[in-house]
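Here you get one chain, nothing else, as C-alpha cells; it is the form predicted on its own.
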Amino acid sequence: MSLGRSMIRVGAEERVRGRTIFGYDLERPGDLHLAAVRADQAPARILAIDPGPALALPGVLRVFTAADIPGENRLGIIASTRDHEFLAQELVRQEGQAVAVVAARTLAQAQAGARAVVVRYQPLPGVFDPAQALREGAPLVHPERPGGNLLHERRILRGDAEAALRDSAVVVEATYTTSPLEHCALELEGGRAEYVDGRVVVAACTQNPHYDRQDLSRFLGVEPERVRVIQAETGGGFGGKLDLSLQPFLALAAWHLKRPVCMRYTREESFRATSKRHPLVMHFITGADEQGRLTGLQARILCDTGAFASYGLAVNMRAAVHASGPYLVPHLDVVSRAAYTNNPFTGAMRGFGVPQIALAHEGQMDALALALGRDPLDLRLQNALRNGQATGTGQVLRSGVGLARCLERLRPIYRRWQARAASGEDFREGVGLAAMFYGIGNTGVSNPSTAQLEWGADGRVTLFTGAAEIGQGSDTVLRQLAATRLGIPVEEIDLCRGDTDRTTNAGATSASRQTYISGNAVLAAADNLEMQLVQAARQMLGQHHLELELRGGRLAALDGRRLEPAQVARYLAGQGQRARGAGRFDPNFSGLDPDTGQGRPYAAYAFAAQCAWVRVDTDSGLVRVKEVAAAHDVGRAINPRGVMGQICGGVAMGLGMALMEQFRFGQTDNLHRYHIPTFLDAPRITPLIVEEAEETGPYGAKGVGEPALIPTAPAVAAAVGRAVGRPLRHLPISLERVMAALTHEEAEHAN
C-alpha cells in the first residue's frame, strides 16, 4: 500500500547527483540571449529610450520596448488587479523595473547591449511609506486607477469587540512589525522560448504553467492555443515564481525574432526584479476574562504592496481572516489595508501574510498569559479551536481541528526545556511557544484542480497533472494517492506534469493546496477511470449487467473472475479509444461578506504548534536557537518522510525570518549581504506528525508546505523575549534589538 509509506521524493536522486536540468540550464547551442535594461531611479517619467548605442555593438540584434508588445502590457495573477507593466511604458514605478530587453548572439553581448541603451528620465515625487501613501495628497503610484493608493481593504467584524474589550478583566495592546524578505530559492529564474509552427513555446521555472499561458497569450495578443508553457524543473519557489518574471521577455523575443532565445537572471537581478514578502504593521488589542477565556480582539493591519498589486489582495485578505489565530474569539473588529508605494513590489511568499500575523496573535497570547499569571501553553490549550466551534469569520469547523493534540504533543518537550533552560554570567536561555492555523487553498474564491489517469495497454498507468512541482513533493504524493486508489504499486505509475499541451489546469502550486485539492482531483479521476474500465469490460465480455469493481489492481467480478485492466485498455485501443478517466475538485467555500467578512473562506484548515529553546549571548546579542520541536496536524501523512522534510525546511526558513533576514533595496542585493540561515545556524529539529483527519481531504490529508514555517518566528521571538526579560515584537530580532532589550532591562533593574 502506498498510503502512509515514506518514499524518496520523485527526482531526488537526479538532484543529488546534479543531473536535473532546471529552467536555468535550458540553453542550447545557437540560442540568442536576452538581457533586461532596468531603471536606476523611480518614480520617474520615461522621456526617451535610445537603442542606437546598443544596436551598434557586435552581436546585438534587437532592442525591445513597450511599443513592441502586440497585446496587453499589464499582467497579474488576480484579474481585478492586473497592473504590472513588464516593460515600463510611460512611468517607472519602482527601481529595477524593466524598460527594455536586448537580444544578442551571446550573453556577454546582450549584457553589454543592455548597459549601452540610453534612457532619459524625469524624476517624480514618490511615496515609500504605506501610512503616508494613504494620506490625502500623497503622490499616486498608479494615477490612472480609482481608489488612490489603497489597493484593498478587508474587514472582519463579529459581535461587539469594543464592548467586549471594555468589559474584559485583562486587556493587552501592542504593535508588531515585520520586514520585506527575499525568497532566495536555490535556482535563479531561467528559461527558454522558441517559435514553432506559428506558436510560442516557453519552458521556464514557474509555479503555475496554465496561468502563465493565459497571461502570455494576453501579452502577445493571441489565442491561448498559440502559446505552450512547459514547467521546467524548478529549484524552489516559495511563492516567488508565482508572478511572471522572465517569461514575457522570452515570449516577446521568440515571437518577433522567430528564433530560440534563452534568459537567466543573476542573483543580483533576482533580488532587484522579483517580488518580496509583504512587510506588515499590526496593532492589536486583545482581551480576556478572569478565567483566561478570550473575549475580544481589535486589530488594525497595514500592508505595503509596493509598486504593483501582485498577490497583495490575497495577502491582505488572508492576514485579516487569520488575525484571531487558531483560537475561539467571540468578538472581532479587524481592519486590514494594503497600500501601493514606490517600494519594490511584494507578492506571494510562503504563508501569504499568515507568518506575519502569527507574530502578533501569538505575542498577544504571551502578553495575556503574563498579565493573568498563566502558563502560555495552558492558556493556548484553553482557547484552542475545537471541532464544532467557529472561526473569526463564523465558519463552524466540522472536522480536522488538531491544535489541541499538537499542543499536547509538545507539552512534555516544552516542560523539559523549561526545566533545563539556564542563565549564566554571559548568557541567558529562554523557551517560547507559538501556534497557528492556516486555510488550505485560495481565500473565498473558486480554486479547482483537474487531473487525468490513463491505463495503458502495457499495464502501466500515467497520471496527467498540471500541478507544478517546486520541491514540495506533489509529484510523489499524487502518485501515491493514485496508486492507493487503483490498488497498484506506485512504481507502476508514470507522470506527465506541467505541460499546457498535455495536461489540464491544476491551479497554482501555492496556498498549500496541491495535496488537498489536486489530491482530490486525482481520486476523482481514478473513480472515473474505474467506471470507464467497468463499462468497457462489460462490452468486451458481452455482459452488460455484470457486477465489477477495481480491487487490488484488477477488475473483480462477483463470480470470481478477474480481468487485467490492460486487457480492457487493449480492447478500447482496438476501437480507437483510451482507458482514460478525468477528475475535478473544487473545495466547498463561500465568499466573504463584503461588509462583515463573515463566510466560509476555506474548506479545510491545517493546525500546528512549535516551541523553541534559545541561548542569548549577553555580550554580543547573538541568538543561538538550540532546539525546535514542531507538532503539525496534517490530516493524514501520505508520505511521512516528505512531511518531516517540509517541517524541517519550514523551521529553517522561519529562523531566517525571525533572526536575520531583511531586504533593503540596493543594500542587500546578494547572499553576501542578505543573510539566510546556513547549516551552522540549524538547531536540532524534532518534527511531530499529528493526524486529525479532515473528512473532505484525500484519505483525510490536508497540507503542510506553508504551515511548516508559520509558528517558527513567533516561537523564537517568545523564547528570546523570555531570555532577555522583554517582549520582542519586531522582526528580524537583530543583534541591535537584542542588545537594546538587554540594556533596557538592566536599566530597569538598576532603578
Contents of the next structure:
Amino acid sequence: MSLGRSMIRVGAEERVRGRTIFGYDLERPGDLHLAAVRADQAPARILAIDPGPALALPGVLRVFTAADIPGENRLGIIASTRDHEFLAQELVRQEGQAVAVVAARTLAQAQAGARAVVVRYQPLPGVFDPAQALREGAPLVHPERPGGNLLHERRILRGDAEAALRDSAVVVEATYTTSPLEHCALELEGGRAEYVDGRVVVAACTQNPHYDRQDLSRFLGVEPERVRVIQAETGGGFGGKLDLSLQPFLALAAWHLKRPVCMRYTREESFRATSKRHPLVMHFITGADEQGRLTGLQARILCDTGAFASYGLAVNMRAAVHASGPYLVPHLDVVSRAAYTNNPFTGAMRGFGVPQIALAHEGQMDALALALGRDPLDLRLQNALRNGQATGTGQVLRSGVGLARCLERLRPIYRRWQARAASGEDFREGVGLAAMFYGIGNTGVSNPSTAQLEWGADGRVTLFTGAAEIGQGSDTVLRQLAATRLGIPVEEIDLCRGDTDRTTNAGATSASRQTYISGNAVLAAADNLEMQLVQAARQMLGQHHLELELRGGRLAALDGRRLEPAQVARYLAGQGQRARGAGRFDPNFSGLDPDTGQGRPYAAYAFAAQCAWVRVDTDSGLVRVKEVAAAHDVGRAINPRGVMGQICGGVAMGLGMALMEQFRFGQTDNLHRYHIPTFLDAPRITPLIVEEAEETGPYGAKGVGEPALIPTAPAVAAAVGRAVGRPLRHLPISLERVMAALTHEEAEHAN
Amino acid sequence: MSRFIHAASLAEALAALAPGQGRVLAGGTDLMVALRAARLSGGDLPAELVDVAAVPELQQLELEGPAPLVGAGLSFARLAADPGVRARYPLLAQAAASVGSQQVRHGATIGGNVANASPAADGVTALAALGAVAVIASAQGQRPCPLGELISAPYQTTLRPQEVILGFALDPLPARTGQVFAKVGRRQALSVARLNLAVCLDERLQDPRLALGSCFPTPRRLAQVEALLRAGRPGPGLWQAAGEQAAAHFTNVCGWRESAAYKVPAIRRVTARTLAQAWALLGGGS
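Form predicted in complex with its partner chain, following the form predicted on its own:
Full assembly next; the chain just shown is listed first.
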C-alpha cells in the first residue's frame, strides 16, 4: 500500500546529484543559438528594423521578425483574450517585449547579433497605472480592442450587501495593496528544437506541454500533428512557465532553418520577459453583527494585468470568487476589474490572485476582531464555512470543508506563542493568524485531464500522463495512486510523461489541480484497465461470465483462481492488442452567472490556516519571522512528505511576498536586487496535515501546491501589525513601512 | 575576452600591472559580476585580469605590536574566524561575518571590498572606524593612503592601474575597548546594507570611534559625534544625543531625500543602541 506513505520524490536523487538534464541543459554540439532583441522603450511604434549590422557579424545566420511568422502571432492560453505578440508587429506594448530573434552559430555571436540589430521607434504616450488606464481618454494598450483597457470585469452579487452593511453592528473599511512579483524558479527558461521529418520537435521547460503544442502549431500555421512538444525536466515554475516563453522562438527558427537550435534566458531576461504576479488594489467594507457573525461584504478590486492578458482573466475571476474568504458571508457585492497598462504583463503565479485577496479578507477579519473585542481565532472559527454551507457564489459544499479543523489544530500553538511573545527595549513580538480557501482547478470552465495505464507483457505497468512535473511531485503522486488502485508496488510502475507524441492532455500543472484532476483521471484509467484485463481474461479462459477482479496486483476469480495480468497482456499481444486503459476526469462545475457571479466554479476546495510569530526590531524596522505553523486540509495526503515539502516551500515563498519582494522593471532584474528569502530568513516551520476527505477526490485528496503559500503573507502581516500596534495593509512590509508604522505610533504617543 | 594572469608573488603582480592594462582580480565577487554585465551589454572588458589571490604578500596579518596590518588579500571568512582579529578588532570580524553569504565570504577579500568602493561596503565602514590607512604598492614602491583619500566617490578610487592594495595599517587600540558592528539589511544574508555602523569605545571615552555606512557617498567617521562622545558623560542620554547628532549629520550632508523618512529614525535609534552595546561590553550599564 503506497497511499499515505511518505515517498522520496521521483527524480529527487538525480537532482541532488546534479544529474538531471533540465530544459536549460539541452544544448548539443552543433546547435545554433538564439538571442532575442528586446524593446528598450514602450509604448512605441516600430518604424524600422534593420537586421543588416547583425547579419554582417560573424556567425549570424538569420534575424527573424514578426514578418517571418507563418501563422498567428497572437498567442495566449485563454482563447478569448489571445493578445501576446511574440514578436512585436507594429506596436511595442511593454518594455522588454521581443522585437526580433537572432540565430547564430554560438551564443556569444547570437548575443552580439541581438545587440547589433537596429530598431527605430516612435515613442507613444503610455499608461502605467491601472486606475488611470480605465479613465476616459487614457492611451489604449491594445487600440484595436473593443473593450478599451478593461480586460475583464467580474461581479459576485448575493443578497443585499448594502442593506446588510447598513444594519451591521460593526463595519470596517480599508484598502490593501500588493506588489508585482517574480516567480524566481531556480531553473531559467531553456529549451531546444529540431526539425525532424517535416515536423518541429520542441523540448523545453514548461508547465503545460499540450497547450504549448496547440499554440505553437497556430504560431507556425500548421496542424498540431506537425508539432511535438516534450516537457523537459523543469526546475520550478510557480506559474512563470505556464505562458509560452522561448518555445515560439525555438519553433520558428527550427522551422525556417531546418536545423537544431537552442535558447536560454539569462536571469535578467527571465525577469524582463516573463509574467509577474498581478499587483492588486483592494478596497473592502466588511460588516458583522453584535455576536460577530459576518453580515456582508462590499469589495472593489483592481488588478494591473500589464501589457498582455496572459492569465489576467483567471486571476480576476479568482480574486472575486475568493474575496469573501473561507467564511459564511450571506450578502456580497464584489466587483473585480483587470486593466491593461504598459507595465510588464502579469499572469499566473502560485495562487492566481488569491494570495493577494487573502491579505484583504484576513486584514478585515482582524479589524473586525479588534472592533468587536474578539479573539481573532475564535472569530474566524465562528464564521468558518462548514459542510453543507454555501460559498459566496452560492455553491453548497457537501464535503471536504476542513477549515474549522485547521483552526483547532493551530489553537494550542497559537495560544502558546501568544503567551510567549515578548517585548523589550528595542524589539516587539507579535503573533498573527490567517486562513484561506482555494478552489481546485480552473474557474468555472471545463478543465479535464486524461491518462492511460498499460500492463506490459513483461509485467511492468506504464503510466502515460501529460501532467507536467515541475517539482511539485505529480510524478510520484500519480504513480502512488495508480499503484494503490492496481494493488502493486509503486516501484513496478514506469512513467511516460509530458510528451505530446506519447501522452494525452492532462491540462496545465497549475491551480493545484494535478492531484485532484489528473489523479482522478489516473484512477479512471486504472478502472478501465481492470475492465479490459477482466474481459481479456474471460476470453482467454473461455469463461465469459467468470467473476474477476484486480486484487493485490492479480486477477482474482471468485473460485479462488489467480491470474497474472502479464499473462493476460501476453495473450492480448498475441492478438495484436495491448492491455491499456484510458481515463478522463473533468471536475463537476458550472459556469458563473455573467451578472451575479453565482455558480459552481470548482468541484473541490482546499482550506488552510497558518499562524506566524514575528519579532520586530524597533530600532531598524527589521522583521524576523521566528515561527510559522501551517495547518492544511488536503483531503488526503497521498505523499505526506511531499505535502510537507509543499507547505514549507509555500511558507518560505509567502515570507518573501510578505516582507521583501517587489519587482520594479529595470531596477530589480536579478537576484541581487530582487530579494527572495534565503535559508537564514526561514523560520521554523511546523506543517500540520489535516485530512477532511473530499468525496469526489482520489481517495479523498484535494491539492496543496498553492494553498501552501496563501495564508503566509496575511499571517505575517497580522503578526507585524500586532507587534507594532498598527495594521500593515501593503505588501511588502519593508523596513520603511515598518519604520513608518513605528514612528507614527511614537508621534501619537508624543501627542 | 580578457587575458588571465596568475600572479604567484607581489613582484609578478606588479610586473603584470605595470603596463596599466590590467584589472586586479582578488575574490572576484564584485568584479566578475561587473564583467558579466559588461559582456552581456557588449561593453569593454579589461585586456588583462591579474589574479592576486595567491600573492603571499597580500595575506599578512599582524595584529600585535605598534603597527597592526591587515593584508588586502585576506578573505572575509578568514577575518571573521581569525582568533586574533576577533580578540583585537572584533568589529572587523563582525563586519566580515555580515558580508554576503558563506560562499561569498570565502572568496571576497577586504582589499577588494575597499577597491570596489561601494557606499554600503561593510568592510569599509569597519576599516574607517579603525583609522585604516591603505598601503599601496606599485613597481615604483609603496605609498600610504588614508581610506578617505583612497575612495573618492561611490565606486571610484584614486588607485592607479599600476597599483595594488597591499594591506591596511590599523590604529593600535587600548587594551580594553568595546567594539560593535551593526548592520541593517533587507534579509539575513546576501543583503546590501541599508545601514551599517561600526563603534569602538574605550573606557574613558578618550578616543571614541563611530563610522557610518550606506548613508553617504562613502562610509565615514562622524567627527562631530565622536567629539560629542568625548565631551559627554556615558549613559543613555549621551547615546541618544549621539544618535540625534548622527541623524542630523546625515540630513546635513545628504539633504532630505525620500529615503530619509526611514534613514533618519533608523540612524538615530541604531546609533544609540550600538553605542549602548559597545559600552556594555566594557562593563558599563546601558
